[in-house]
Amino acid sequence: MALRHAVLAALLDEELSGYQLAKAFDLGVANFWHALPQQLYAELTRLEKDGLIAGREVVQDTRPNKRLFTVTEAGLAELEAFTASVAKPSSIRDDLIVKVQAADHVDPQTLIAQLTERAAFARAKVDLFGGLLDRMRGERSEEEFLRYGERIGPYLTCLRGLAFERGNRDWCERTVAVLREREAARATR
């Protein structure tokens, strides 16, 4: 997957400015694709040049003018081709996991501190995703929303982000407990 596909997918529902796109990435898309704002602006320029999005200038009286972007038919065709291509399995690349791999040879307190911090981050993301899911679903049950909702793609990707962060939280908390138990056992020897 390239950044272009993530940007095209983020622009499917409405016209967005570069700033709004960056905000949308922070809230929804970032759980599966991270990009810096300057990367997004550069990608918008390339996508427009390639005819995959169309931009229009909006004149504003009290602020600088802005450009709003929307996906073109060619952009939809690009997404269709991307969707039809074989998806590569994902893999984890995480420096904290490498550090835990070395747990038997490094200071466990350093790992415990980093794992505790990561668990707190994951808990905050779990809360964020839970709130996003509630807002998307509105008054409907999850089953009803998934069966009859107009646009379920963002909801499904948010569910994946929620599961991912719950997994991170649980693993970090379990690893901290194991490291503490091992330290306590060593202290009583």
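Mind pulling up the form predicted in complex with the DNA next to the form predicted alone we just looked at?
A lone chain is what you will see next.
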């Protein structure tokens, strides 16, 4: 049950609507968790019912009305308890890695295409996260920001996301290079 806590953590720094949360948890900006809009609307309903967040209706003229949510005292306590609870070890769960595991038995060209696509995606995320980090620390150097900044949580998680996507990019590129070399060697044999 970690989606609740991810939502609570996201609402700590700013009041957000379900729609805004959905955008934050989508592929683009989710540097620490991923979820679909349906999950979020359902979870927000449950969180409010349990008194961990409080919503307030905002009436809009030109746009549909929306509900903005804030973390309550109880919600903060819940997060505190979650933080103290045992963490399960994380593991990657990625279709692409399964495909590479079977590399010796499937068509290399297909694999190369998939890896190339993923590398491009990873590069885009590296750029995105780099930009986010720049904006968060402003004029300050990273060292300075992390020592004296007020809100470093989102920065730290973004650093993890950045390193992860760099890892993806590098591994994909390396793997493509290996597969290409073997293909070339096979052709001249």
